[in-house]
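A single chain, nothing else alongside it, follows as structure tokens in the form predicted alone.
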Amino acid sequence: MEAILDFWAAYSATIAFGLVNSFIALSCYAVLSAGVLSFTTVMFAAVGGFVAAQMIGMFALPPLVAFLFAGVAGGVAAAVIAVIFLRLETHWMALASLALVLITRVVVLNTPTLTGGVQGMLVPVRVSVLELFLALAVTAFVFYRMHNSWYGLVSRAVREDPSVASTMGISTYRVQFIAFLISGAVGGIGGAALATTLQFISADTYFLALAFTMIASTVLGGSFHWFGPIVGAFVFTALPTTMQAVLPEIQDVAKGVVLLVIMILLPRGLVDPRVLKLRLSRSPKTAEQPDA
């Protein structure tokens, strides 16, 4: 038991960043599973994170509440942003999500009265790890469901190639657009299990960072399976603090190494369905014919 809490004590951060993190790479890979490279979620996040802070503040709402809130203005602020950027090429559209994490530093900044502006923003509640791993579990059964409903087949369909999707009469835009939504929804809340982890954010919280963070643990885990970008989040979000106990003196350095190699021998990211049925087809029960 005393190694339990030891063990508690230790790495209990960690976890709670790891289930933060899984949030903002889930958003990421909802637009990702549909074609789309966007890094619209920093924006989505953002807006979740001092909408819930708001909430908080104002109204003393409990932190789950918090992110019901959040995950309705980023599912707003997501249907605002698809009607633009879809629009847009593929490599014009990664761009301008990029330009759009630079317009949101200067509105946090320059909007005190709803962010705090430059002194940024207290969240007097802190949310328990019990809280953030209740509200990822009922994001992960929704991706779940989803990937084995009509959108998570036609999404993949868009996703490997487009016109061919089109000729087969799905609208490619009407896919997208609620990609969208859905990763601004699931950004929004992975905003406010920030802020509310956290207890301050500013507009330092929703920059450049975390858009590395996102692409990173998306990437690393896998984007060809929902379960990829959770496994990927709390990879991306253990190895500082593995690599601060094994080598502390190059932790930086062993950090990029071991997420090089990861990334080399396994291009597909760590959870790849396409792996995993090729190793079920020939293993040794499907290989045997069954007798004439």
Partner chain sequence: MQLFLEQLVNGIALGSLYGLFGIGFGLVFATLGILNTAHGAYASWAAIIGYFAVVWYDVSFPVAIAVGVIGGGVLAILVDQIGFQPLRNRKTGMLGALITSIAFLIILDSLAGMATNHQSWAFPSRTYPRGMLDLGFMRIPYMQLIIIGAMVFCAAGIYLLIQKTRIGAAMRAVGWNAEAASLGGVNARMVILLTAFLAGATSGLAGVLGGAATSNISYMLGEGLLLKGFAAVVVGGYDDVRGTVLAGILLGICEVFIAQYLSTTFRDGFTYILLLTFLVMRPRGIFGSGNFMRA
Second form
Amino acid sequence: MEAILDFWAAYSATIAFGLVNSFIALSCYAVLSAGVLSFTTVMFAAVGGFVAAQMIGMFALPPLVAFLFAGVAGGVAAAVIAVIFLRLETHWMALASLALVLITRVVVLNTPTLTGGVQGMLVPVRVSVLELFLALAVTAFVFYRMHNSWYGLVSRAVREDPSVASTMGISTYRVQFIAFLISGAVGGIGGAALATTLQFISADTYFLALAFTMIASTVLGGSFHWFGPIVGAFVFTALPTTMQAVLPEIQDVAKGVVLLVIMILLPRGLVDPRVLKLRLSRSPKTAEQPDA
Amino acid sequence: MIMKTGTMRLGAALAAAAFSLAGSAWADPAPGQYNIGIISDDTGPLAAAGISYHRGADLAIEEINANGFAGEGVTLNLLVKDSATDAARAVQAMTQFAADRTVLATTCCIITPIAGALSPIAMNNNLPLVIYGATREGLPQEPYVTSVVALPGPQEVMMSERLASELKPKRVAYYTTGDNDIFLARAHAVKAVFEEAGAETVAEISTLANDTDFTGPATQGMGTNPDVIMVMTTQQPAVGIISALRQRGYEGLIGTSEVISPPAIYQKSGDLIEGIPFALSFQPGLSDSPEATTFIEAYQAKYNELPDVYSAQGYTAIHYIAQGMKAIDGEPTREKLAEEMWKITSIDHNLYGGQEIVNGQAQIPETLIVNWNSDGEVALWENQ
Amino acid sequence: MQLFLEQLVNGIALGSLYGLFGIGFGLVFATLGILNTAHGAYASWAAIIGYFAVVWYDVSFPVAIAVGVIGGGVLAILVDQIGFQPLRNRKTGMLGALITSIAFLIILDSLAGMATNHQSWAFPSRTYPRGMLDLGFMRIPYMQLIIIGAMVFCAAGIYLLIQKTRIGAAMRAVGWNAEAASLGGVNARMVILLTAFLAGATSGLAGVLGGAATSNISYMLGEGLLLKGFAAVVVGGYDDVRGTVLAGILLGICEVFIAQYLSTTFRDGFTYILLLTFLVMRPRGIFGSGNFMRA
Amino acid sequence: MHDTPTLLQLRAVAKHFGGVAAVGGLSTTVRKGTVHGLIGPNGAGKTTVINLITGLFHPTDGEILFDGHNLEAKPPHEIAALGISRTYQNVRLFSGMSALEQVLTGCFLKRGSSLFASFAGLPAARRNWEEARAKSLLLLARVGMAGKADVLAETLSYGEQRRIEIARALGSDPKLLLLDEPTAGMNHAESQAIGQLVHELRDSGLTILMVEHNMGLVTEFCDSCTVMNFGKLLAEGTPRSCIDDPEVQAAYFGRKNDAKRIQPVG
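To complete the pair, please output the form predicted in complex with the partner chain; the form predicted alone was given just before.
Shown next: the complete complex, the earlier chain at its head.
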């Protein structure tokens, strides 16, 4: 029993970061599952993070309430970004979103009254693992419902073949706009979760490292089902800690190699609904269907 | 089905492995042995300095154990977790140390954001944390968070006062790192000294910590025709700016900070940084206290190179903890250790010929104004 | 006036590095459809290999450049064949290759960190041309002349290769659709290898020259180039060598002059806002012609 | 036949790519309740016409009228909502979806409840979803794929995939169905089955415009047809009159007055 308590005490932070990264990865998944490869999540996270930090600093809000504000702020930012970005062709959008990550850092550095500028901001409250878990459970439920509703079905169609989807009366713009809103809200919450877990945020908190973590978690875990990004986030968070324990000398190299091997062996990620469907295709019995 | 059992077995094995890892880290230490956790920067963007801090800490541990500096029959053991200067990884490492009841104290942090992120964990877990690199006003918190690095500025101010009085420059240009608050503060302090002495500020040129090309800033600075150029930037930009200025043919005086003091920097830049004054408190060849001599010899013997300011700070941090350990009456606990450390007003074993501590914050030790000479050694700077 | 001219040359030289680096990044993106985040690692490694060649074997600067360039090219081929080749024909789109490139970024950067002991090095001062050409009204460092020359040479060479040769036509044909190209008799594999090599070699050249000119050879070298080279590619259009080069030079000049006349704080902000403006004002870029709808 | 009202009308429609005119001023009419063939040699611009009607391309010139609406500059999803549905020359099913999901996606326009209601699982939305599911199963049965609802579509044979695509196109209860070479790659029996299906659909009130290569099928199943070559109208009328047209003969064989070479085979 004591071993379990010790284990929990030691690795609760790893679990907390796994939960935090799950939000970030789900935000990335939200747009990816509608056919948009975008790094804008980093900006939404920055908006959410600094909004939450300011709200907590000024009004001493409990973390979960601050998460709500962060989600709304992220959603609003996403609406603005979506209007600009959805005019772009896919490949340009990927590049533009990467540029937005770089711009975000410059903006954060140059608005010290909002973000603390080069000094960063202290966040006086720490979110508990239980609160993070609850918030993620609610978010995951939202994704579960989306997956099994008309939105989930048509967003998959848009992702696989947007022009075919459009000739079936599906507005790709509308679907991807909704995807951006969800990405913004979840990304904002993720940014707030990161802020209240680190308790210190600065321009570098929301920069390229986060972009890479997010996209790697999502694709590693599997970008064809909402559960994939969560699995990927935990794997990608635990990887450095594990590698440090196993191969401290070359931990980063080992981390890269593991990522490489998984991607080459399982390019669709660890969680792949297609495998299940293939198995169902072969079995004669009819299978479960998404319900309403 | 086969697949499922396979997955389960794998999961069980992983879980078992994880627990045993956790277990092994918790192996009860020998009687009288206590663990100190270091959250290092052995990899990542600041690894060059990070390795130095870590080596200084390692040497301190050896010295303490060999001489019983932490008390009769008390030995210290350093547990290492690398953060790669990543805040999230540092927080995870700190939480793991906090959970490990054999860890009595921790030391870490080159950059302020990470120090800021770790200090609440230290406070919440009653775990002493000694900061050895990051500086910021108000970072120490009674009684758990302390710092062995003096707040920046005063050393450069001292140096600037001397430069201003000896050289009497008319026109001074300043370079600073616009995205680093510490160096911005240093530049401001230095500028105030020169302006007080009647020197005109001809240029204030801001660069960024990640910049590599300084031809533009160098041309700009030289265009203003300064007598003295003060380079108050982080390490890479400082070396880059000085190189660019010298390559463009600037022959006036350049002053900078201790960032160019590591021997590796001289090895890299050679004659380009010769004769450039900077201020510091520890330097092999000049620091001649018995502690410093022993440390320098041991460092050279072990790592085959000279120590630098960073290794000196890592060394001081561990000795600070050891001094606290020694003062404890009875079985050491985190709380007792923190209490004793907070009471300390002067670190006995230091490399500076005296190191005062006020409320957990180290004060400026003796300051040396030095430069690299043409023999590749650091010598006291003289106005030529 | 002298200040203005010298800063202009500084800007052009800096921009030439961005352009030189960006050519390969854009080439791989346009021809192979890979957003290669490891492109900067080629530059770091080329500079490191060149540095060790000089320090260990005492070779001359041109040989060090050649060693670095070939090293960068070979490294790029290795990365392509190990990391990207297994993903082709598996319909992973941009994503799979993006992730494996991140994996290589992690691996190559940390290996480079180990190789350099996490320090920054510089070519010993006697080993590369360090002086300045004095024109009377202005002075230009030799390294800047070499950088500008190298960029012009590479850009012209690759432009002619793509536009005027059969293998270049094949590279254009592979474009986004290797499948169609292989039906048309193009040896897709040859094109892939050549593209990878050219990308690695130009990135490597930018790495060695940049490392020498800025006295900064480290495992972090490529990251800075990547961010700015990326900007050059986006502004200039990733399927056009001339565009990349022009945009690179434009960015270099802007950077230098904004830092000189406005403030460094705005410098990067300006670069990236310029970049975003370009994207929004010309959503289809130079590539847009064949696309009938945004998808 | 000519007294039935017009459903679709193309007026001097042109589409240029760069300098090349894929379609150059085509005018034609499709009447309600007919099966209309669109034929022509390879590269004649038939698929481009389909893409223009469905809004994937916008005409460079001319206008397209459908059921009282001018389709000019309307995006594809709005055109689909007016009641136009299509299949593709190379089957374009969504990868990773089962047959049922494909057809269900086709029912999107007739889902009856908002995206949000469906997300929230409101009772009416649940009912609508079940109805759409039932309808999809019915459509699968109608194209002879009743037993394959849960099969991953990309594992099916080419012919089966075509049927699923037709079922998907029917999900939106269209007024006009555009079939782009529905029998390509099929054997005789399969083609006949498709032809039968087309007739059944017409008899249930649907208008069909089909691009077809198989002249036998055209004469057998089309009520009228339009022949194109190089993006231009070559002939229009009954299938028989079209095939007998000397210009059509020339376009297909480079020779005039060689009607013997094309004979109905089915």
